[in-house]
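A single chain comes next, written as structure tokens; it is the form predicted alone.
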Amino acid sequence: MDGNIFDIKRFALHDGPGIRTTLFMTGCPLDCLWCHNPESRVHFKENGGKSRKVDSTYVIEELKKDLVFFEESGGGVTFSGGEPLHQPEFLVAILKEMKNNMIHTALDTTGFVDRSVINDVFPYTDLFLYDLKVMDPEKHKKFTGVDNKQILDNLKFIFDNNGVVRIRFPLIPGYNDDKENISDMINFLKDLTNSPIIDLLPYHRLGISKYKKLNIDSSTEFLSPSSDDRIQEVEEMLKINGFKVGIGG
């Protein structure tokens, strides 16, 4: 089973329980101004993004050279992007195999996928990062290109079914940082099943080199990260309301 990746990165502390090794693959379905990972876009790879074609098989016996580390550590395999789920035949191939290996499993993902997909992925993946961006529908679709009912239908289907899952917030200052966006995915989730623990994932600028290396123009290239201040109003806000919460993931 042929699939496209665009970094396996190891050691990885911050995207899942333990030390994990991340999958990177490529293709996305949204278009995020703020995206960080551009490289992971398959309409960038014209310019000079780094995708490479590469079977399932090499995928897994790469992913089980870590295996000691996942046992020490509790950690595991991370499967990000891009969107993950935008491959799902090739992903399902590598998340059989990992559950085989007695690995856990995280799923670094947007959401925005058929139902089937989730179905197909919900019985091998023991956790779910999943990102909540925008919750008014309009302005979800003007900053990243698609409407947001099938990720928020997805987000409660797989509460519904008891999946473990963390909300990744990333907070983009004057895109969703409003008290507006911030109290509607309150409201939102505190009528889920369970209160899962928000990561809070500030804005950063580390993206912006990677546009000027794929010759891209970013539309927030001169956007400056949240102050610290604002970051714990946020942080307090969500608190409150009975949520736990990490910062950066």
Second form
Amino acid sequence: MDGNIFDIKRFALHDGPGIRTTLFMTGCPLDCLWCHNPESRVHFKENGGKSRKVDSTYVIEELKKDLVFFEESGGGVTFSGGEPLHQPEFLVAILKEMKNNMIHTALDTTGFVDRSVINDVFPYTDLFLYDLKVMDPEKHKKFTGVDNKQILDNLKFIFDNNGVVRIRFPLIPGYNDDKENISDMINFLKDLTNSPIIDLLPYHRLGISKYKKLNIDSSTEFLSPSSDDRIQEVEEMLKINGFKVGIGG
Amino acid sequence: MNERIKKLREQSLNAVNKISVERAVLLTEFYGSVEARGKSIPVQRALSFKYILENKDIPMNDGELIVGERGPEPKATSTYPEVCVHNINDLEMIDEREKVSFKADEKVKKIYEEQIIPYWENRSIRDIMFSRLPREWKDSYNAGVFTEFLEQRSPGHTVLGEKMFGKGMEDLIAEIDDSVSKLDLINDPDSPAKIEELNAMRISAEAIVLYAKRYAEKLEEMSFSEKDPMRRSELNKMAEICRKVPAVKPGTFHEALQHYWFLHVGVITELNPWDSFNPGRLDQHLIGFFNEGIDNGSLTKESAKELLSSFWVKFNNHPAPPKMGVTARESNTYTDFTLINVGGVKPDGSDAVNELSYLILEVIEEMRILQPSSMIQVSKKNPDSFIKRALKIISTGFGQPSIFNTDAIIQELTSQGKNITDARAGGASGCVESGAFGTESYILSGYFNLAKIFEITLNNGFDPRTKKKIGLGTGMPGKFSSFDELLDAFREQVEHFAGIKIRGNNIIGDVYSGNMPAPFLSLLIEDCIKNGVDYNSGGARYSTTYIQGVGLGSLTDSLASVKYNVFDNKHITMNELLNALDKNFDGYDDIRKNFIEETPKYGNDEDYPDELAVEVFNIFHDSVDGRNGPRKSVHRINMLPTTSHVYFGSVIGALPDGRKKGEPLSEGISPVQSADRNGPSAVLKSASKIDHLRTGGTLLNQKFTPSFFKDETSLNRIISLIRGYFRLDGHHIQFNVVDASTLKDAKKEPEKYRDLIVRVAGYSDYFVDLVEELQDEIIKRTEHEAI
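What's the form predicted together with its partner chain like, now that we've got the form predicted alone?
Up next: the whole complex, starting with the chain shown before.
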């Protein structure tokens, strides 16, 4: 089965536990102003994008290559993007094969997808790396182009079904690092789970050069990363509320 | 680090490398004396050794706890005119050269001119050797197809075993007497030679005891005039120790270190063997003394550490004797390759990591000096915490310790026929060489330039640089209709040159066996005494001769390029390719770009090139492995370069991987610089496809930026990387943790970075002492891996 990917990165250290190989899949239904992987949204080498069409058997072979290191480190494969759930059949085909090989799987997702797709991948996903960006529906729509109701509902569904989740919270100065957003997030998550784990992902400027390369305008071009003090403040807020916090992915 | 150690360390770091004529003068005096006349060669050698030890200066460094120097002061380095006699030009070159120089003043040159050269000219091993080696050996040597380890330094490549920490010279003399008494003087026609050899061993054993006694006397004298009561009592204690060891076996931790050091000085005074000498499994040898000292209160952890630190300085005081010519280029360093082994398994196979292993790591971390080099042995039985402790030292950018796979080493050694207990008592020495410590003579005979042989194959046996036909006529590659034909031609050429090298090894082995026995070293390696046969004649229990393959990555990529671009995809014809190489890619920029960027490369875990690496490895292995060698040895291969990949690159024109004329080759089994693009796990997967267990060592270099070592989680991942590689039977891995900007600054302002030590290839070296090409190579690699 064919699918579209834009990279396979081995010895990826920031996408879940242990030594991992990350598959970057093309295409995303969201349009986040701060996206650091803009190439994921560009299809088939348009505008210099790296997206390529590949067969799932090829991908499976590539993903299995570091098996020995997955085993030694408690690592595995991470599906990222883009939005991996954007290509559900391709993804499920690969996920199944990973589980046949007893490889740990992590899914880095926005959660903006039909429930049926979550249902399809759920049995083969060991860990959801689930993005929570903005709690306020209006702002979410404004910053990402889509409504967050489905995202929040799906997250609840995963928790209700005892899925293992790490929340990924990209900290974008001026967009979602305000107190209100953070307390909304805390309250929402506390209802879902007793032991929330959250990764704070401070905004970095690595994506900027990609925008230039791709000839895409970026409205966050002049955004600076959060200060270390601010990151620490947010971290404290989360910790006081019983969250386990990681910095960076 | 206490004041005493600080002072000793500083003294060692600041000492100037210079040539000392003391040994050469004493040796020459002896050989010109009546005493030398009418004696067998082994006895002459032993008596000259004794004469040197009786008459050499016995310096004491202020505050030191372990005594004995090869020369009259730290880094005053002996020469060995009986092996290789330097002429005045050589001395001037050694004095003046920019890198790895040794001061040689007018006095040195005068003594050489008047005494040393007149006696040893045309008598040295080097002279004898070159007069006996055939023309095709010399042609290949001059073309840079291989190097020769034994032309300036004698066979050594061995390590002391545990037994020698439980024996004194008196015990060995008793063994010698026993061996003599068992000789069958009627039915064994070799018995007269054995008697001479055993007598020589006895003289050598007595000589080292005499040397220790001289120190005992000196220390006693010093204690009389010493005002500080603390130091006075130390000097008295040291005198007592020198009265005891190495005559009888050591009984305490301090005695064990002094015992070893006397043996070390003995070995490097007798001759200039490669890799100096080596106490090997130090944590294993000393743990008994350590525990006993702690238990009976005579030793504390602090005093043990101080003694070890003092011991460490002694190694640093002894640079490798000056090398010149090709030998200097293949091993361009002051390091003399003592490699302390820590960890691994015990002879019964159980986890050997002990309290002393960690204490030794602490010493390594604190001392941060070039010598001795250090490594950890990692078996699947050793705990991760042990690796983590070592990684914390590595993360400081010191390049030490390197990391070895004990389980692989044991399999390598047992598959060569060693019994499992001897194999478990072994480890790695020099750069990465597997050996059974205390029982094996495993001689490296020379680097073997696999990429050069490919160039010669592409030229139908002709060497474009020396303009001589030195290979076989295996056909013009333009006429080959398949890649397999090219590979067959290459195989024939490798077999041809391996034959020339092995023939040379046999001659050189005979030269050493007949002219340059090493009776003192023979005392220390089992079963020379029992056999009544010298180390250099095959007396050791196990004898192996290695040829070290160089350029695996460059050669693989070159073959892959020809296969991919000429045969499989027909991007270019063979003749066009040869033209581009001949022109050093001048006017062929697009083709070169294509070769570099669009052609499969070794090091990315892709089977297309990696299968060729395996093919090349097998061709080299099958051409060498199992063939008989000198000293009743068997030839084996290993894959390491020291610095020869720079020299070997300098004699090769452009290669099909896009490498330009004269550029360094890839080192060890590492990929070509910057050719690996899928990260470290892919490199390790590629490197593990060759069968490490059929070698006596492989070398893999991984350079990381500090971010990979920044916290516990990162360290755990590095541990997993190591464990994974070792599960795949990888032999060795070393990490350079340093950022490129630091290296660039060091290159620009060497005076500010004198102490910057980096991992080169199986050893660490001062960055500023490296030749420029090597500096650039390390910078390039470090930049490439920066994230």
